[in-house]
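In structure tokens, the next block holds one chain alone, the form predicted alone.
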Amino acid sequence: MNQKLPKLISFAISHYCEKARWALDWYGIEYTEEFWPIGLHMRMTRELGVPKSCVPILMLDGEILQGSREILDWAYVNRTDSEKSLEDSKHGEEIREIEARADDVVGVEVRRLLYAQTLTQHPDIVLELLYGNLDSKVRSVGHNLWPKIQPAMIQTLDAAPDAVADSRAKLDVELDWLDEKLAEGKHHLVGDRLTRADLAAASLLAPFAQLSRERMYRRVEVPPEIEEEFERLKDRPSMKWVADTYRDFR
């Protein structure tokens, strides 16, 4: 009897889910993917019995993993090619520190800045991005509950419109740090090959890279505020590096 494929539970536009997806793809692991509706996912995660109301979640035979770091760990152990690795024992501590900072600061501020600029100003675009790829019944429920979901997201993510300046300033500090890491034309954040530090930083910055026009905004018109961020950030070494890393390794 064939074992069922792992199932990745995700939000379609989540950069944390993209990080997990990329890890599974990189390690050659077959999986199915199920998109969940933001807002309604809180009840769904409770029903799974997981500790947090967040995705990505990887469902296996008798096991549930929650979080991109945990999924990346599992993908490494279960990789199909033993020679393929995003780990590096020589630089392991530094790689983990960069990944943690990318997860806990970079990714948080990317998400916060995006939503602070769109949740209130462009709700129709956000609705399409959040629910557009779901079946009509779930999409309808999401739209009906939007008057409750929208303020809850603003509060949970600290993403009111007046958070834009603070979030942008915090993200710029992180980009300065990454620009310094990539000084003198370096291709990787640590060492001389792709590691999980690169995968984490590139995937979590991707929403503000030009490539997100095709990956995130392909179904909608890009909000003018996001166009301004694209323009503001496009010459950053770190943002050019994101595009190069996706081109070469994704």
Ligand SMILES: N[C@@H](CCC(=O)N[C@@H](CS)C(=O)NCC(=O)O)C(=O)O
Contents of the next structure:
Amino acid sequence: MNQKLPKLISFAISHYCEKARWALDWYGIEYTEEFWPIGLHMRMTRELGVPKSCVPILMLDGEILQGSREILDWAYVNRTDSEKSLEDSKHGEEIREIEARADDVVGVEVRRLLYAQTLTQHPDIVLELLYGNLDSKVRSVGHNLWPKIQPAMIQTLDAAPDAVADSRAKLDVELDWLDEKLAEGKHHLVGDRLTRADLAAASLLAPFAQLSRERMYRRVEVPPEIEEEFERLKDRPSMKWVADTYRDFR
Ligand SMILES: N[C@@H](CCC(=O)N[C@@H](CS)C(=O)NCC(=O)O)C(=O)O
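What I would like now is the form predicted together with the named molecule, since the data block earlier showed the form predicted alone; can you produce it?
All chains and molecules follow, beginning with the one already shown.
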């Protein structure tokens, strides 16, 4: 058999890519991963012919999937161990609703708050996070284009420093919602086992759950503004739950 392994295309620091990666790992799927440079990815996705410019993308033999939800669907169907499921037909609708809110609101505000705190004040740290793990040629192109990429990111993500308060307030609404769902020490957002609702919420909150110290932001110093967010959020049941969920299931 000469079938190529699925290839995950990602940005190293993207929490949506982490969601897809976790699902592939959870389902025991063998794959390779290719990190793309933010900014240059616009042309690369256009050349691939996918409808949007975003990652994660999963390249399969003869098919290209774009978006974490699509990748989770595919990974479930193609899982190597039929006992391992993140789906639950009894609670299917509720799981999908939570996942959609995690994707469309929680993940968006986590990213916006992080970038609003760093893109303007700590551009060198962001630059290192975005390009630090890429090969030297790509890295130098990224560095050269950074004066254009940085303002474009601020604009596209609505992440100027004055977005901090708004984003924080929106994220707090989401965290109140999740704290309530996890009241009385519940281990899972739906039912009594891990589902894609947990995986979505935990991966998309992971950048604020201190695990980022070990996982994503290892290479750089954490700026004081982000330390303050960590401090502010650390006693939230939802944040503790993210850390527990990573410890137990990732
Ligand atoms: N809902 C999408 C969101 C993906 C997303 O926002 N990806 C970001 C990285 S964090 C991206 O590729 N941004 C660049 C762009 O959209 O051009 C998913 O779950 O896959």
